[in-house]
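Presented below, as C-alpha cells, is a lone chain in the form predicted on its own.
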Amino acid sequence: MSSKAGYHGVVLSVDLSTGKSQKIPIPPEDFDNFVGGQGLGIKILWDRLKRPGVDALSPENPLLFMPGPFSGLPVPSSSRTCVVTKSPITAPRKSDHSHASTVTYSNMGGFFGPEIRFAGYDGIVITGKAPALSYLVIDDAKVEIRDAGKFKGMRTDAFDRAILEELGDRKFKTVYIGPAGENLVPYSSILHTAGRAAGRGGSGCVMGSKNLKAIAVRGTGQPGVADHAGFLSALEKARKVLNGSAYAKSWAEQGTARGIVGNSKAGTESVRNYREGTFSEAEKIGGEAARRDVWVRDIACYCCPLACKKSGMTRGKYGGVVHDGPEYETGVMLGSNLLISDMAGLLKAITTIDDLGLDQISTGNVIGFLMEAYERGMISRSFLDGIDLKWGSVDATLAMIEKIAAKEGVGALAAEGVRALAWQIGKGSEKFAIHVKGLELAAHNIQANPPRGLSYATASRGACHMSGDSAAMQNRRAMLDSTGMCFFPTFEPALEEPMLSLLSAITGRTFDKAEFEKTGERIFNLEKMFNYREGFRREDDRLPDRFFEDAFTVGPKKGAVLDRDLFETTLTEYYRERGWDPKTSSPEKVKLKELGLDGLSS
C-alpha cells in the first residue's frame, strides 16, 4: 500500500510576490513521520526556513494552512485547520539573532480545512508579499490573486458577507484578517465564519504582512482512503461512541462556557490579572446564564455532533447579535480577568475583538495588565489617552480594544503585548506581566494548578494552555492536531480505539497507541529543534513572578502559590523524561536518533 494513501500528495504553494502558484509534492516519508496538520506544517516550515533569525514579517516566512488526513472525510469532529508559521510576538531572553522567535500554530474549526482537501490539496503554503492588498481565490486547480483594495479596513463581520457576495457562491469557504491584521498588530488573528479564529501567536499579523486580506477555497473532489471497509467499520464505531456519550452531550448544552463557573469554584480561573483564582460573580457570565439569557442556536463545525459553538442576541446598551460566546477563554479573559460581570457588555467586547481581528486571549491579558498598572498608580489616565481603565468597566475595555486594533495612541504600545508594556512602564510591573516567551497566558490560573504551569512554560509557541500538562499529554495533543480532529471529543476515553482504527484505515499505516504517541513526540521535538535553533534555552521556560509570590487571597484555594524550587525540580525532571539536556533544554542526540530526526540539518 502506498504511503500516500489517504492524501493527495501535494500542497499548493503560492508566492504572492511573483503571483505564481504550483503544486509541490510532499515526500511520502513526511506523511508517515508527520501525518498532516500541525506536524506536517512544522516539517514544511523547518524545510523552508533553513536559517534562524528570519523576520516573521518578511516575505520569506511561510504561512501555512494545514488540514489533516481526517479532514474532508465524514469523521466526527474533524473540521480542524492548523495555521503554522513563525511567530511575530515571541522572542528569547537572549539570542544571536535579532528576529529570533518561536514556531507558532493555531487551530480553528469550521469548514475551511475540509474544503482545502476537497480542492485537491493537503495544505496551502503562502510566501512572498503582494504589491497591494489582495485576496487569493482557489477553485480546485484554478488559482487567482485578486485586488482587495475596496475591502481595506473592513471589519470581519461585514467582510464575511461582502466576500461571499463578490464571489457569487456560498460554497466558497473563506479565511480573512480584520483591521488589526492589516495594521500588523502582533497578536492579530485569522477569522473564519466571523466567529471562528486562528487566534494565538499572531498568524493574522503574518497574513497582514503579506498584504493578504483573505483566502477563498472551493473544491469539488474528495480525498480517498486506503482501506474502505476498515474505514466504514471504524467510522460506525466512532459515531456510536459519541452518540451515546454523556460527555459529548454536555458540549451541546453549554459548550466550553460550562467551565467558567466550574473553574472559578475550583480556584483555577484567571481573575483580576491572575491575582486570584475565583470570581465571585462567575455565575452571571457562565454557561447557564448564557443558555437562559442569550443563546438561541447551537452551531456545529463540519461533521461534528458536539455543536459547541453558540449564537444569540443581547439587549440594552451593549445589545446586538452574538456570533459566538461566551466560550471559556473569551468569557474569562474579558470577564473574570477584568472583573466584568455584565453579560451583554462582555459579549460586546468579545464580538468587537473578533470583528477587529484580534486574539481574544492576548487582548484580555493586555487590558488586565493595564488595569492593574493603573490601579497601582504606575500609569496615569493621560498615559491611557484619557481612558479611565478601572476594573469592571465595559466602556473603558471597549475603548482600549479599538485603540489596540488601530495602533492609536497608547494602543500602539499595548499592541506589542504585556512584555513590551512592562519594559516601557518599569516600576516592577514585569512581575505581573503575565506571559511566557512574549506570548500572553490564557484563562487558566496556576497558583493552585502546577501542572498547567508546566504546559505554559514548555509549550512550543509560548504560553499555551492547550499544549498539555505533561510530556505524554503534549505528544498526544501534537498528534491530535496533526490529524484534523478536534480535541474536545477525545475527552471520551472510548473514542481512542476507533480513532486509531480510522487513522490506520485512511493512511494504510498501522497506528496503535504507542505509534500514535511516538509520532506526536517526533512532532513536538521538531518544534523544540526549531525554537532551540532560534536561541531559546531553559531560561526561557520561565513563569512570571506573580505565580511564586502572590498567593490567592480569596476562594477555596486561598493561600495557594507555586513553590519556585519545586517548579525548577519538576522542569528538570521533565527535560530528563524528554531526553533533553537539563541545563540547556537541547534535545539529546540519542533522542533525535530514536525519533529519526538526527538527519535533519540545523
The other form holds:
Amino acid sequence: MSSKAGYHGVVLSVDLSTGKSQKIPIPPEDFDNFVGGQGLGIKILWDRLKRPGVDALSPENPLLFMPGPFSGLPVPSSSRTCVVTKSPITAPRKSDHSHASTVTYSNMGGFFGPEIRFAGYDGIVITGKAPALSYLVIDDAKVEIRDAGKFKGMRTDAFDRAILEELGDRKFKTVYIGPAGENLVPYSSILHTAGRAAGRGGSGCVMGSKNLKAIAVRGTGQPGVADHAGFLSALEKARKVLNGSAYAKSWAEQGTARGIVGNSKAGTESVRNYREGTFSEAEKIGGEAARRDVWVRDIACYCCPLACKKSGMTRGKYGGVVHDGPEYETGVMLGSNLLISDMAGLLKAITTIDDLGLDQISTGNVIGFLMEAYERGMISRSFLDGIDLKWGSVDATLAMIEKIAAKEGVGALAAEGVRALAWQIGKGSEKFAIHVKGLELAAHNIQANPPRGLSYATASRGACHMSGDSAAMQNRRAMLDSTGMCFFPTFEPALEEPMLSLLSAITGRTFDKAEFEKTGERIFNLEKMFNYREGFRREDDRLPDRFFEDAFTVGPKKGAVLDRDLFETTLTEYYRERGWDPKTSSPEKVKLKELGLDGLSS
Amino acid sequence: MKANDEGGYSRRQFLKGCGLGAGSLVLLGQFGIHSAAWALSGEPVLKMVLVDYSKCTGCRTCETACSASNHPVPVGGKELPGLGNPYYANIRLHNFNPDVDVANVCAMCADTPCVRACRVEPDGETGRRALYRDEATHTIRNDSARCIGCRSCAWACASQRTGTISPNPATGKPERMCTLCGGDPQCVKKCPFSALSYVEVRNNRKFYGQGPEKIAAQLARNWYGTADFGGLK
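Give me the form predicted in complex with its partner chain now, not the form predicted on its own.
Next comes the full complex, this chain leading.
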C-alpha cells in the first residue's frame, strides 16, 4: 500500500538510451495538486524539462502515458489514458528558443490506462532513444526492451495482431505507432486496439523519435482506496445514473456520429476547409446511414455503459473491415470538410489513416487546405505529384494520405502541416490555413459558434476543440482529463455528485465542485506557464483570417462570420478572468500564488 | 430466424441476427417454455450465465462484478465486495481483431468433463473427487486440500469445452469455475447492456460449450466476412 490512498505512488520510468528502468516515487502532494492523467503528466513534464526550447524530438523530451485515480477501478467510463509530452507541431510566432513549442496532451479510451494501473504504476515515463526500433514489454514488475526490427514499417492493423502473436497472450494491452510515426510525420498518432488513438498533437511522432514501435502492458494488481464502503456506495450510485439510461442508449445508438447531421443542420460543422458550416450531403455519411449500412456492433471501453465506438464492414471498391467510424471528428474531417459523401470511400480514408498511424483531424485539415489551394490555382497538379486533388475525390484523398505517411514527394511538405504549406505556397493561402499555433483545427467550425473559437485560440496544445469554451469549462475539463474518466458521460448532470464522491472515496481528499475546478485551474495554469516560458504570447492566441472574413454562404447560419473586435474583447475578458496579463497573457504572480504554483516559477 | 421484409428488416439487423440471435432466441423461446418437458424427458436442465454476443460491447464490467463478489474483503469487521480486480474474475472477456468480444464463463456442463478428468480417487464417504459438482448450487468446486494440482481438469475443459478453468500458475489448482454468486450472478446484474442472463439452456444450443476462439471466428465471419485474427491461438 502506498503512502497515498488511491495510488500506487510510483511511475515507471524507462530510459531507452540506457535500457534501464526504475520505479520513481511521486510526492503525495503532487497527487493532491495534480491528481493524475493530464495534470500529473504536465507536472512531470515541467519537472523534467527545466528549460525552454528543448527539441520535442530529442531523447530528452519525456513521453508520458498517464492513467488517473479512477483507472483500474470499475468506475463507469474510466478507461482513458492521457499521453503527455512536448509538442513536435506547435510553435510561437516569435521566440528566443529555436525549438519552442507547447505542451501537448492526447486522451484515448480503451484498456491501456487501467492495465498500467493493474501492472502497479500510476504512469509510464519514457525518455531517451533506443539504438534501433524497439518495443517495451511491461509484465507487472518485469520490464523488458525488445527488438522490433521485424515490425519496421508495419501498419497498425496488422501490427495489432502481430504483436499479440509474438507475446503469446491476448491479455497484453498494447499501444503502437504506424509507418507515419516511424517516419516522424509530426502529426502521427499512437494507436490502441487498431481503432482507438491518442491522435492529436503528435505524440506518435515523439514515440517514433525514440525508436519505440510499441508498448505492451499486462498486470495483476490494483491500487487500494481510502474509503472502501464509501467507494462501493458511490459506485452503485454512478452505475444507477448511467446503466440502461436513455442518455447512455443515445450514445450507443449513434455515438458521436449523430453530430455529423446535427452540426451540419446547426451550421457548426467544418465543411469545405471551414468555408461553410453546413454540408448538403451530411445524411449520406451520418450516424443513421452508418447504422443502416455499415455498423454491426457497439463497442465500449473499459467499464463504460455508453458504447459509443462502432465497428462494421463495407463492400465494393473501398470495402473492408471498419474498426471505428465514422464518428464525428473522422466523419467530418474526411467527409464534410473534403466534400466526400461516399460512405465506403470515407471509411476507407478513415481506416487508412489509422492504419498508417496519422492524426485523423490534422490529416483531413491538411488535405482540405490542399484541395482549396488546388481549386484556386495556387498549386498545380505537378506540385501534387500528379494527384488530381479535387473536392470530393476519394481516390485523390487516399493517394495523398499515403504520400503524407511516407513523406514522399508532396507528402514531405504536407506532413509538416498547413502552416508550413502556407509558408511555402504563399499567395495569400495563409488566410485559409486553418490552424492555431501550428496545430490544425478540428471538426467544429466557428463562424456561427464564437465560444468554440475561444477554445481553439486559448487551448494549451494549439487548436483543440475539447479544451472548453470558457475558462471555467477549461478548468473542469483539465481536471476531468486528470481522473481517467471520459468526457462523454459527464454531459449527464446527475453523474456529477457520485463522480465527486468516488474521487473523494478513492483519494481520501474531499473533492467538491469548487475543489474540482480549482485543481483544474491549477493544471491549466501550469500548462500556460510552460507555454509562456517557451515564448507563447497573446499574439499566438489568434484565429485564422478566414473566420473573420468569409461569411457562410449556405445553410441556416448563412452570413455568419466572426467579429474581430468582439473576439479581441472576449480574449481580454478571458485573460482578466484567468488572472493573466491581457497584454502578454502572462499568468499574474497573485494568481500563481493562489494556486500554489508560485514556487514552480522559473 | 426469419427475415421480415415488411418491418424494414435492415442488413445490419440481419447480420446481427445470424451471428447471435441463436443464443437468446432459441433459449428463451424453447427453453423457458419447455423446460418442464425437458425435465420429464430426463435431460438435465443446465442453468448458467448465458451471453448474448450481439449485445456484449466488451466493456468488462462483468469481470469486475464477478471479482468484487467472489473476492470480498474485510472492512471494519464486515465483509464487503472487493474492488473488482478483473485478474481474479471467473468470467473473462476475450477480445479479437477484427472487433469481436467473447465473454467466456463456465458452461455448467451436465456431463462434467472436468470432474471426470480429476485424478484424485473418490472419497469413500462422499464419493467426491477433489473436483466435484456441488449438488445444492450445481457449481463446480475444488477441494483444495485434496487437489494435487495436476491440471487435468483444466486440460479437459480447454480441449472439450470452453476452457474457462485455469490452473493457478503457482499451484496448478483449478480456478475460475463460476460460483453463480449463490444463485444471484453479479455479472448478470451489473451488465450495463443486458447482454448476460441467468437462464436454463440445452447443450445443443449454438455456441454451447465452445471456446472463445471458435465462437469469435463464427461471429467475425458473419459480421466482417473474415475470421483472420492473426496467428495467436
